[in-house]
Each structure stands twice: as C-alpha cells, then as structure tokens.
Amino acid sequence: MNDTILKSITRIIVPFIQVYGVFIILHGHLSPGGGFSGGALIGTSLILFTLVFGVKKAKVKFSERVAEISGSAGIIIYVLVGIVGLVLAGSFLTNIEAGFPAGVAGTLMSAGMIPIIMIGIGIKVASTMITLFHTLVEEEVR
C-alpha cells in the first residue's frame, strides 16, 4: 500500500493499541479483560501493520521465530505457575495457598499468580493470531 495518510496514522496508532493490550492484560483481574482480550488487542495491532506495511516489513517486526519463542514462552509461562502450584500446595494452579502473595484488593498487584498467567496467556494469544494471519496472507498469495 502506498498510502501516506495511511501509513502515517499506523505508525502513531500501534504503539497505543499495543499499551492498551498490555494495560488490559494486566488489569485483567481488577476489571473486564484478561490474558485473551489483551492479547487479541496485540495481535490485532500486529495485523493491522501487515495489512498496512506488507508481510516481509511486517515479518522484520515480528518474525516467524519470534511468534514460535514467545508462544512456547506463553505457554511456558502458564504450565510453570501451574507446577508450582502443584508442587506447594498439591493442586495445579493453586493460587493463595501455594505461596503466591495475595495482596491487598483493588490493586494490581492484587490477586497472586492471576497476573502472571494472564500475561502467559495474552503472549500466547497475541502470537498465535499473528501467525494465523501470517500463515492465511501467504497461503492467499501462493
């Protein structure tokens, strides 16, 4: 696309889609949002720049290797807090009894391990819809 106006308000609206994916990540368990919806707001903005700018600079930004890492890391992220809940307190995602700080309510630091997973869980859906998109764009063009 060859659009200035276009690729101008991108460059400006990205990295505000992105802060706000991040804000509604981790604000997940104060208020609506979470992991999912935080992530699919990053994974959009993701998209919106290859649609703008083309896959390959898209693919420079967030290439395919990165998109494996930071899924498996998402993923990673989940599984480890679930074992240490296990290991701790003998159920899987134990919160509160594992050890995890509960904090004091209404902050964000609020709600012991329930940040951490949903940050695993918006990497993970941020990452998969990226290459979803990524893997559709190429099929298209093939």
Partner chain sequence: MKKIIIWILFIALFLILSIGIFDMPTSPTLDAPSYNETIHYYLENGVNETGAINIVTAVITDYRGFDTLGETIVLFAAIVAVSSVLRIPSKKNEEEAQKHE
Contents of the next structure:
Amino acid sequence: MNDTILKSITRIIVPFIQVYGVFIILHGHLSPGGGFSGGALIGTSLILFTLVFGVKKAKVKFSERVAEISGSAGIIIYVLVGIVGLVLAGSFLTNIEAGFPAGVAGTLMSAGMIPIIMIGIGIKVASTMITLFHTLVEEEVR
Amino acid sequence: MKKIIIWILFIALFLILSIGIFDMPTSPTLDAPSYNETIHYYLENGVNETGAINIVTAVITDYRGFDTLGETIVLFAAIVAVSSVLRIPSKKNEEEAQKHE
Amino acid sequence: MIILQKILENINYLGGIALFLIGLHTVVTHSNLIKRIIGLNIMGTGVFLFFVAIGNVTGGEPPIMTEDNIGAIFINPLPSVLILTGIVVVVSMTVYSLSLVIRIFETYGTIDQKELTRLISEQNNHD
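Please supply the coordinates for the form predicted in complex with its partner chain, as a counterpart to the form predicted alone shown previously.
Now the complete complex, all chains and molecules, led by this one.
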C-alpha cells in the first residue's frame, strides 16, 4: 500500500503496541492479561506492519529463522522451568516448594516461576501468530 | 419454501434449548453448583501457595500448568499442520513445472 | 411475568444460544467455504459466552486479591481459565481450515461447495 498517512502512523504506533504487549505479559500475575493476551498484541502489531509495508519488508524484520527459534524457545523455556521443579521438588512444574523466590505478593518480582512461564507463552503466541499470517499471505500472493 | 422451513426449524431449536436453560440451576449467586469447593480452595489459598494475586493466572500457570503446556503444543501443531499443507507440495509443484519447461 | 423474569435472569445464556444458532444457520445455508469457516467461529464464540456466563456472580469482583477487596465476593475464575484452551483450539482450527481452502482454490479454481461437488463428480465420471 502506498499511503503516506498510513505508513507514518504505522511507524509511530507499532512500538507503542509492542511496549503495551510486553507490559501485559510482565504484569500477568498482577492484573488481567498474561501471556496469551500480550503475545496476541505483539503478533497483531507485526501483522499491522506486514499489511502496511508488505511481506518482503516484514520478512526482513521477522525472518523465518527468527520465527523458528522463538517458536521453539517458548516451549523450551516452559519445559525447562518444569524440569527444574521435577529435579528440586519431585513433581513437574512445582512452583514455590521447588525454591523459586515467592517475593511479596502484589509486587512485580513475585510469584516464583509464573513470570518466566508467562514470558515463554508470550514469545510462543506472538511468533505463532506472525508465522501463520506470513504463511497464509505468501500463498495468496503466489 | 426452503427458507421458511429452515427458519421454523431454527426457531424450534432455539425454543428447545431455551427450555433446557430454564431448567438449569443458573442463579448467579454463591449457591450455584459450579461455585464448589474447588473454587473456594483456589480463592482462599491461591495467594499463599503461588504468590500471584491474580487467581486466574495462578490457576493457568501453577495449578493447571500442564494443561497450558498442552495448549502451547496445540499452537505448535497448528504451525506444523499449516506448513505441511501449504509449503511442501507447492515447492514440488514448482519443481515439476520447471522440469516440464 | 415469571417468564419475563426468567428471560432477564438468563439473558447471558440466551445470547450464547442465539450466537450458536446464528453460526449454525451460516454453516447450513451458505455454500461459500470462507463463510462456513466464519460461521464455525461464531458458533465457537456462542459456546464461549455460554461457558463464561456460568461463572458470573451478582455483585462479584474479578478474582484479583488486592488489599482493597479483602472479604469481597469473587466471581468464579475456573470457566475463564478453561475457555482459554478453547480459544486457542478455535484459532488453530480456523487457520488450518483456511490453509485447506487455499489449496482447494489452487486445485479446483472455486471455493463454492456446490460447484466443488459438481466438479468432483464430473471428474469421477470421467475416470
């Protein structure tokens, strides 16, 4: 699309959407939201970028290699946290009994493994959304 | 004629399902059967056992963390399924087209 | 009068049922495959609304335990948790069916169900 207003507004608004998505992910244990909603926001910002600037430029920003690595990294973070619980406390995905710091309830650095898992889910959902969209759009253009 | 029959059918279905709703114990109070001892356990002990003040997040990632792991694997399976349908056969088709040329 | 009161009490559930039936109507009456997928999505939304409405409590607060609402009535958190799984499954299903529609369009040149049935039966007769 060759619309100057659209391009300038997209350049301004995409970073804000992404920062808001990161905020939602990191505050998943304090406020409504979490990995799924925040990841969907970040994925949506990249979809907006793809719609405005085209698939080629979006592929430079978010290549297939990055998509592969980040999509796998989300699940690997999740499983590794679970294995830490398995080793230290005897059952998969144990939280505070396995020695994760509980912190003061209601502050950002609290709740043990929950923020780590939220980051993993956020990475996974964002990369899934953008990968699926790129796959569908590429086919349609051909 | 066909449209009228379909509309009658759907209105009848709506009435049947609504009658089913009216017999359900749906009162939005604490006495509802869905508000059982599991919910009371989560609400009373959730903050102490997980450290998260958002009970929904505590249930998603701690009490039912294995379920969420399965959810992320469903997303992974979606990527694999879409790629297997869209990417691989089209490359083969291109190669065949090039050979014919 | 009692019936009106019942309807007002159960308005969330009735909305869920209405959404489900709108989606079912779309799936049954349209032959365009994309419209059928949209109908399936609307059906899923109706089921989600129905399920989440079960957790409602009159005058309840969202289940976030800050210092302001100690001892308050909280809504039921479990339906919201379970519906998250359903949303993920519906997204995956939608994307997979869209990819199949793209393949069908490349192979047959149409996404109309009746046209597709005619083309496939012609092909079978030809063979």
